[in-house]
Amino acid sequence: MSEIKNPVLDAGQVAEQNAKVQANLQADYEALGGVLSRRGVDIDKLTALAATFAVALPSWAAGTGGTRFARFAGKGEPRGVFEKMEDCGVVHQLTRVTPAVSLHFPWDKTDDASALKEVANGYGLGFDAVNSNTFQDQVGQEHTYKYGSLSAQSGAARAQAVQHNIECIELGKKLGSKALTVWVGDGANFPGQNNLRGSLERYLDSMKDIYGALPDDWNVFIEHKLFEPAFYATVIADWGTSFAAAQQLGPKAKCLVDLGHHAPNTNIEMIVARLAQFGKLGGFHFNDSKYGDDDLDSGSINPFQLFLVFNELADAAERAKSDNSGFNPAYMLDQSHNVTDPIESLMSSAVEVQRAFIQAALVDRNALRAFQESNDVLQAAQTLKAAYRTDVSAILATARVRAGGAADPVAAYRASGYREKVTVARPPKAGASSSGIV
C-alpha cells in the first residue's frame, strides 16, 4: 500500500478521534480475541489479513447520483476529476482499504495524465481498471449510439465505439491502469427490432478489435446486465453470454460480476463459483439491490449474500493456492448515492466488503468439507452461519487504526467538517455533472 504523502484531512484530528474510542476498541478486541481463541483462531493473524484487503473506488460515485426522473445535486460535489480524487483521498485516508480509483472516460478525461498521477500519488492512490462509455452520446460525437454501439447496425457507429475503447486503453496506459471494463447498453426494446444472433456477432467483431489493442499485461472485463436501457433483449444480458464472449476473445478477456445486474433471487455466489472454476472470473462491482440494478450501498440490503460471495472467493483462493494456479480478481465498488453523502456511503461500503472478506476467512473449511461429505446438511449450513454471525468490527477498526486510518471513519469524517469546507470551495459549476449518471 502506497504512502499517503499529502493527506486531505488533518492526521492529528483523526488521531484525536481515535483516542476517544481507543479504550473501548481495545476492550472489544480483547473480548473478540478470547472468543476466537476458543475456536482455535488467532485474532492478530485475522487483523493482519484484514490489512491486505483492498477495493477500488469508482470516480463517478464521488458525486450524487440520480434516477431516470431527476438528479438532486449534493453540496460540495466534485466538478472534475481532480476534485473527485480529493474526495477519494478522504475515503482512503480514513478506511485504508481503497488505494485505487477506477476512472470513466470521457467523464474523467484529462489532458495532463502526469499531473493527475502526481495528485493521486500524494493521496496514496493508484488507478484501477478504466471504463469506456458508449451508452450515451457525447458532445461533438459524429454517430449516435441510440440504436447501439459495439453491436450497432451502423458500421460507422461501431467503428466510433471501438476507437473510443482504444483511446481509453491509451489513457489508462498513461495512468498505470492494467484493465479496461466494457459495458454496453446495446439491445432491443421491441421483438423484431434486432436480429438477436446478428447483434452478438457484431458485438464480438467489435470486441476483437478492442482486444487486439490490449497491451500484453492488460485484461478486458466484460460486464453484463440483465436489462436497462434495453428492456426486451440485451446483447450481453447474463453471465453465460459474458463467459461465451470471453472464451471467444481469448485469455485476456474475463467476466465482471456486478451484484445488481441479475434477475431477482439469482444465486450470484454460484455464478462466482462457476466463473472461478473455468478461469474467467475477472472481478466485481460491489453494490446492493432490492428490486433491480439499484446501485445501493454494499451490504445495505443483503449482507448474507455478500458473505456467501466471499465464501466462494475464499474457496477459490484456497484451491488456487493448492494447485499454484493464481487467483486475483479485481474488487471495485459501483454505487449511486442519491440521499446520502457519497463519501460516507463509500466508506461504509468499503468496510462492509472488507467485513465479508474477513467473515469468509473465519469459515472452518475442514469442518465444512466433512459435513458436506457426510451429507450433514444442517451442520454444513450452521458452519457458514457461525462465521457470518461473528461480529468482526473490532478487527476491522484495529486494522484501520494500525494503518493510520480511523477507528470510526464516518465519525472522524463528520468531525473534520470536510463537507462543509468543500461546499464553500466548490460552488456549482454550470454544465458540470459530478457523476455523469442520471
The other form holds:
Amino acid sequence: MSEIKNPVLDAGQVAEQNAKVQANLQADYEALGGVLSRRGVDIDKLTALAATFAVALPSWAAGTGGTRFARFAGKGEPRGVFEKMEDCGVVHQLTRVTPAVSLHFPWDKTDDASALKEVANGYGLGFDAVNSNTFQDQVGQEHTYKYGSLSAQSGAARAQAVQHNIECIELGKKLGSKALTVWVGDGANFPGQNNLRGSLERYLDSMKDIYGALPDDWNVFIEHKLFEPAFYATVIADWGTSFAAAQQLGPKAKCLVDLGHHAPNTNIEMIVARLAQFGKLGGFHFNDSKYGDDDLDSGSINPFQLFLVFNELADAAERAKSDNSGFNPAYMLDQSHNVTDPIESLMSSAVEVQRAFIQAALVDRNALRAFQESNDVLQAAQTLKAAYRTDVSAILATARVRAGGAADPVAAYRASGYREKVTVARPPKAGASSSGIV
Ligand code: RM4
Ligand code: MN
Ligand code: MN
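With the form predicted on its own already on screen, would you show the form predicted in complex with beta-L-rhamnopyranose?
Next comes the full complex, and the chain you just saw is listed first.
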C-alpha cells in the first residue's frame, strides 16, 4: 500500500487519540489471541492478513445523498472532485483500508488529470474502476437518454452513450484506472414499451464498441440491477443477463455485483459462487439493503449475508491458489448517506467489509469440508457460525494502528474537528457536484 505523504489530518493528533485506548486495545488483543490460539489460529497472522485488505471508495458518496423526494444537504460537503479526494483521504488515513477511489464521470470530470492524480497520491490514494453515467442527461447534451442509452431506439443516443463510455476509458487511462464499470438504467416502464429481446441486442451492439476501446490490461464490469428507474423491465436486470452479456463480449468483460441490486431474500452468496466458478466475477459494490437499492451502510442491515459473501470469496481464493488461476475481484463501496456524516459512514462501512473478510478467513475450511462430506448439517452450519460470532474488532483496530491509522476511526475523526473546519472552508457553491445519488 502506498504511503501517505500528505496526510489530511494531523498525524500527531491521531497518535494521541490512539494512546488513550492503547492499553485497553492491547488487553482485548491478548484476550482474543488466547481464544484463537485454542482454535489453532495465530492472531498475528490474521492481523497481517487484515492489513492486506482494501476496498475502494465511491467518490459520489462523499457528499450527502438523497432520495426520490428530497436531499438534505450536509455541512461542508465537497464541491468538486478535489474536495472529494480530500474527504476520501481522511477515510483512508484513519482506516488504512481504502487506498483507491472509484470516480464517476461526468460528475468527476477534470481537465487536469495529472494534478488530480498527484493530489490523490499525496493522500495515499489511487484510482479503481471509473464509472460512466448515461442514466441522466447532462447540460448541453445533444441526445436525451429519457428512453434509454446503450439500448435506446435512437441510434444517435446510442452512439453518444458509447462515445461517453470511451471518453471515460480515456480519462481513466490518465489516472491509472484499470476498469470501466457500466450500469445503465435502460428498460421499460410499460409492457409493450420495448421489444425485450431487441433492447438487449442493441445494448450488446453498443457494448461491443465500448469493449473494442478497452486497453489490453483493462476490464469492463457489467453491473446488473433488478429495477429502478425502469419499473417494468430492466435490460440488465439480473446476474444471468449480466453473465450472458459478459460471455458474448469476451474475457475482458466481467460481472459486478452490487449487493442492493437484487430482490429481497435473493441468495447473493450463491450468485457470487456461480460467477466465481465460471470466471466472471469482476467485482462488488458493497452496501446494505432492506428492500431495494437502498444504498445503506455495509453491514448495517444484514452483516451475516456480508460474511457469507466473503465465505464464498475465501473459498474461491483457496481454489484459485491451489490451481494457480488467479482470483482478484475489485472491491468497492457504493452507498448513499442521507442521515449520517458521509465520512463516518464510509469509515465504518470499510471496516465492516474488512471485518467480514477476516471472519471468513477464520472459517475452519477443513472441518467444514469434513462435516459436508459426512452430511453433518448442524455442525457444518455451526462451523460458519463459530467464525461469524467471533468478535475480531481488536484485530482490525490493531491492524489499523500498526499501519498508522486510528484505533477508533470515528472517535479520531470527531476529535479532529475536520467537519467543522470544512464547513467554514467550503461555503456552498452554485453548480457544485456535491453528490451523485439524488
Ligand atoms: C446506481 C448503481 C451505480 C451507481 C449509481 C450512482 O444505482 O448502483 O453503481 O453508479 O447508482
Ligand atoms: Mn452500484
Ligand atoms: Mn445502486
